[in-house]
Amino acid sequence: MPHSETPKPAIILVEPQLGENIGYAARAMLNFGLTDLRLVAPRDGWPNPAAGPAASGADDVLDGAGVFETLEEAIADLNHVYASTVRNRDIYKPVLTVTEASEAMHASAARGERTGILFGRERSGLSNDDIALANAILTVPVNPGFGSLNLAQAVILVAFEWSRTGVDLPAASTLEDDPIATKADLVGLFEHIEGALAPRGYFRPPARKRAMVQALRNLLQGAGFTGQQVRTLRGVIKSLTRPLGGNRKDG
């Protein structure tokens, strides 16, 4: 399969604020052959009249952009997600350079798996809740004394590196029998576990619940579960939380 036919990464903008920045990001994407743009709760709604002029002809990217209310919905069909952000030492998450992440995305695409890259809000970036849904953190080696990139600059750096790497990687001829779980599968597992733990008093004290949920999601995210493994785990959780003797009949 030619390189151009493998799945290309989606660019996911989380709560973007300015239409111009969405347009600039679309322009950056199309320069390097990326067309799957996903917007999570854009502040000024969508479509945004300021995006078109800034896109400078990347209208197909804008016209095809998906709009989602939540990040979970935006990444539901993806198998691997990378969070473009500075390293947060409070979060246990693999940290990859943009080159390492690009090579990993090409390898995933060769197996028929879908990938995406998260970019955060212009002012505050990605939240810990956002990062908890990612497989790894993607970093750009900028000047440590001045690491200020705007949204479009970050997108173009990542898109360029993706286009530069992996061109000579052979594509897989067949898909794995049990492909890696999608984010929708994983979010379902997260919610299943969290729902089972809550009534048993796991999230104590209540003020720590959000941090504990993030820690659990980061832990499970790193396991690399396949779809079948997620289904197996959910069956185990369902069995463990079923009342004892609930399925028994008196003899």
Contents of the next structure:
Protein chains: 2
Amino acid sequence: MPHSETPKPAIILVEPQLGENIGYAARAMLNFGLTDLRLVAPRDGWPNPAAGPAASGADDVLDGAGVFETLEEAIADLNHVYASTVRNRDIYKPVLTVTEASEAMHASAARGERTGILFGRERSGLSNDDIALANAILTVPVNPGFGSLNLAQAVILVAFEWSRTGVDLPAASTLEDDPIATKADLVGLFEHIEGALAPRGYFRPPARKRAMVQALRNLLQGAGFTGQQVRTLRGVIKSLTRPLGGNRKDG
Amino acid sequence: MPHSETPKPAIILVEPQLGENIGYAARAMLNFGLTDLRLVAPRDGWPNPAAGPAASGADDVLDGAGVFETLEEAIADLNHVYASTVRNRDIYKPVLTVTEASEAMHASAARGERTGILFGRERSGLSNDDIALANAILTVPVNPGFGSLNLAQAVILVAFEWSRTGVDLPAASTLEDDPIATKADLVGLFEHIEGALAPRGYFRPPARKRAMVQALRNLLQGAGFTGQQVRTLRGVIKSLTRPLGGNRKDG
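So the form predicted on its own is up there; where is the form predicted together with another copy of the chain?
Following is the full complex, with the preceding chain placed first.
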């Protein structure tokens, strides 16, 4: 098991439907030492009486679960987010196997960076809007003729692989001067740039706005900006939207 | 996936109690290409109507399941048998992690030898008599404070690990339709953004302009944009510099 000082990944269930599945996921997590469970808009509210029995004793994980209205809030403090999906998506985003992602998570944890893995709704999985908030896609290489993982199975494979790949952890390296941006930084950047583009007629025709926003978020997300770089970019946007010849009014 | 010519391990459920769990195990197996399911004295007989729905489409595995009265018969054709258990046993027998056992299985399969893994009763696990028929014990290294794997979870971890260790997984891939930007693309982007920023008072004081340009170029350079993404960004810059309420004049 990794040292307890290094951050462990958060398991983020996006709009989970059945309380039982939340319990099974908590049990799967704790089997491999994961405890940071986050629920985004659980369909039947929270707490859910069906979760406890399914957790088979992983009550501390359920009791400590964070509940959020939006995915943006749920991931605000994280530096890296993986979207778990077995589907091929027409999205330009790196695709890592669960093994590769686990190794990357340990490396970033050693730098003090925080990671989360998104798991979608039981029926419909993750939306493209959800995936647009992720750095990369995490896949479990299943039988191409029969890929049928349920939520708890997907969670346990991720938790197992994270645990397995962390056994020989290298010594933690020093924190870099300029750590990678948090998701709150990035969402701030998204909203800034989208808010500046909308009144300037960028999102045309209106029917394409959602896809254009997703493309833009994927592009900015994939760049791996640091927190300082995000602040620089926000300064750039502020300048670009200033009228030509206008004076700079503030810092 | 390993070559279909080499034998794949059999999953042997010893006196399974619930039909649902047999179905879940079949589903877990087929996710990673395992199809040889063997049932020893299933408590409620066989076939069991509860198994089919739980298998979620892995019907061929259920239909092909072998049913045996004794464990001895179920393993008669096998060369190597592993007993899966998370418990410490007072039995002198080699103990392998699921990873070590998976690697050993591939090595023996390459020699044409057949392997099976025993999974015990939901309540009581494997008996010492069962374990006495095994070559070695297979363990999944779980959280020492919370080891609580159910039957299907134990099966899926074994099947996953067998699959994972049997292939040289392909390197992480991205969608290749959109190649990374050329340096000409990038320089075009640099000059576009710098040309838009300069008349809007971004580069102040003038003595810092060079350092600011370098920081901006490093930031954009490090992002690894594709050619298409650079074109998207140039559209964004064009929009941002348009006066508020102005009409879009060109594409």
